[in-house]
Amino acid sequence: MTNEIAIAVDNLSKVYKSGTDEKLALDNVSLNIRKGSIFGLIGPNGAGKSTFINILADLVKKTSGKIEVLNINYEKNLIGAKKLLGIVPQELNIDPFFTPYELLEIQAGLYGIRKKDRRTKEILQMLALEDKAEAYARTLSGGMRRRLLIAKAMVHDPEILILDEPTAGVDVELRSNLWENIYKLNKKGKTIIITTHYLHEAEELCSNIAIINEGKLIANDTTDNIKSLLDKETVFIEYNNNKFNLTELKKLNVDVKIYDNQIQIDYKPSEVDLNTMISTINSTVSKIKKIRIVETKLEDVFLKLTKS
C-alpha cells in the first residue's frame, strides 16, 4: 500500500428531489482512499452508502462536489475514470441463459477489449469458476453467482474494485471463500472498496474504514484508530483461590469487579498501559488460572457513533 490516493472525494453532496420535497442523501462528504488499501464504507440502512457507490458507478448524478480517480477528474474525463473502476453490485443480476465464459466475453466486448487481449480463462480460474465455465449461469449457486459478478467487474483489469455488500445472503463457508478472493486481488495491487452490514467483516478485512450516518461522514480513519474511539477494554482473570490484594491494582484508575472465581477489570487504554496492569495483576493475585482480554469491537464504536 502506498500513500498515493486512489479516490479523492471533496465536499460530495446529493439531494434527491420529488416535487417540492427534498432529501439530502450525502452532505458534503470528503475522504481519500489510498491506493492498494481495502477500504470499508459502513453505516445504517439509508445512511448514504449506496448513493455514494452509485455516484462512482455513474448511475446517480451528484448535486455538488468533486471526485478524482487516480488523479483523473471524474467530471472532465468520465470515460477515463470509469475505465479504472470495476463495480460489483449487490443484486445478483446475471443473464441465466449464458455461461460464465460467455458472460465474461460479452462484458469484455462491451469494454472494447480485443479478443487476443481478453483474460476470460485467467479470471475464471482466479475466482474458482473454471469448472463452471460452460455451465448455464442459472445453475450456479448463490456464492458462485457472487464470484461471477466479481469476475465480470474484472474483465477490463480495473485498478479499483468496488463491492457493494459482497457477502449479503451468503453462508459462512462461501463468505470465507469470498474473503480469500478479496485478499488475493488486493495482493495483486488492486484497491478494494467494500460496503457491508457485517461489522465483523469490515473489522477483519479493512485497513481503513469510513462511517456514514444520515448522509454525513462521522468517522474516517484506520480500523484500529476507529476502535480506539470507544477507549474501553476489559480484562477477565480467572483464579484458583481468592488470596489477593487489589490495592495496587485499584491505584491504576481501573474499575474492578469480583465474582465467584473471576475478576473483571474495565480500563481505558488511553490512560492505563496494559503491560503495567498485567504486571500489577501478577504481583497481587496468586494462583491465576487464565487471563482473557476483550478488545473493543467495531460494532461497539459503530453503535456509539451512530446513536450520538
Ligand code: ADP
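Just so you know, these numbers come straight off a predicted model, no measurement behind them. Positions refer to the first chain, counted from 1. First, how it differs from the form predicted in complex with adenosine-5'-diphosphate (ADP).
- Rigid-body analysis of C-alpha superpositions between these two forms gives a rotation of the smaller part of 16 degrees.
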Given for the second form:
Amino acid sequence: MTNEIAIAVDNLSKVYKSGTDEKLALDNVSLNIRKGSIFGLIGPNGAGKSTFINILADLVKKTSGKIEVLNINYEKNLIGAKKLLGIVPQELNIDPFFTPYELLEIQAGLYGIRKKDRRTKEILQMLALEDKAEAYARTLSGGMRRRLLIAKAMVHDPEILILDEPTAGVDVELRSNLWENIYKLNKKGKTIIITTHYLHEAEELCSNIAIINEGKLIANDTTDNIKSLLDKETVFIEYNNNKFNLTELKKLNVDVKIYDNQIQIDYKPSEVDLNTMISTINSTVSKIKKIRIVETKLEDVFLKLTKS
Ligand code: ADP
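Counterpart to the form predicted on its own, namely the form predicted in complex with adenosine-5'-diphosphate (ADP):
Every component of the complex follows; first up is the chain already shown.
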C-alpha cells in the first residue's frame, strides 16, 4: 500500500427530496481511501452505503461536497474520473442469452476499446470463468454471476474496483472463492472498496474500515485500530480443582471473575502481557484443564459505536 489517495471525499452530503419530504442520507462525510487498500464501508441497512457508492457510480447526484479520484476532480472531469472506477452493482442482473465472453466483448465495445486492445480471455481467466466463456449466463451459479459482474467492471482496466454488497446472493462456500479472486486483483495493485453489513467479512478482508450510521461517518481507521477501540480480550480458564490463590493475578491489571469450574479474566491486550498473565495463572491454579481466549470482534465495536 502506498500513501497515495485513491479516493478523497470531502464533506459529501446527500438529501433525497420527494415532494416536501427530505431525507438526509449522507451527512458531511469526509474520508480518504488509500491506493492499494481493501477498504470496507460498513453500516446497518439504511446507513447510506448504497448512496455513497451510487454517487461514485454517477447514478445518484450528490447534494454537496467534493470527490477526487486519483487526484482527478469528479465534477470537473467526470469522464476521466469514471474511467478509473469499475463498479460492481448489488443486483445479479445479467442478460441471460449472452455468454460471459460475449458480455465482456459488448462491455468493451461500450467503452470504445478496440478489438486488439481487449483482454476478454485474460479477464475471464483472472476471475476463474474461462471454462464458462461459452456458456449461457442463465446457467451460471450465483457465485459465477457475481464474478462475471466483476469481470464486466474490469473490462476497461480500472484502478479502483467498487463492489456493493459483493457476497449478497452468493453461497457461503463460494464466498471464499470470490474473495480469493478479489485478493488477486488487490495483489495486482487494484484498490478495492466494498460495502457490507457482514461485519466479520470486513474484519477478515479489509485493511481499512469506515463505519457509517444514519448518514454519518462514525469511525474510519485501520481494521486493527478499529478493533482496538474496545481493546479488550477475555481469557477463560477451566480448572480441575479450586486450589488457587488469586493474589498474584490480581496484581496484574486484570479483572477476574470466578465461576464453578472456570475463571474469567478480562484484560486490555495493550496493557497486559499475555505471557506474564499465563505464567501467573499457571502458578495460581494447580491444574489447568482448558484455556480459551476470546478476542473482541468488530461486531462489539460496531454495537458500541452505533449506540453512543
Ligand atoms: P444502505 O445502502 O446503507 O442500506 P441507502 O444509501 O440505500 O442505505 O439509504 C440511506 C437512506 O436514504 C435510507 O433512509 C433510505 O431510505 C434513503 N433513500 C435511499 N434512496 C432513496 C431515494 N431514492 N429516495 C428517498 N430516500 C432514499
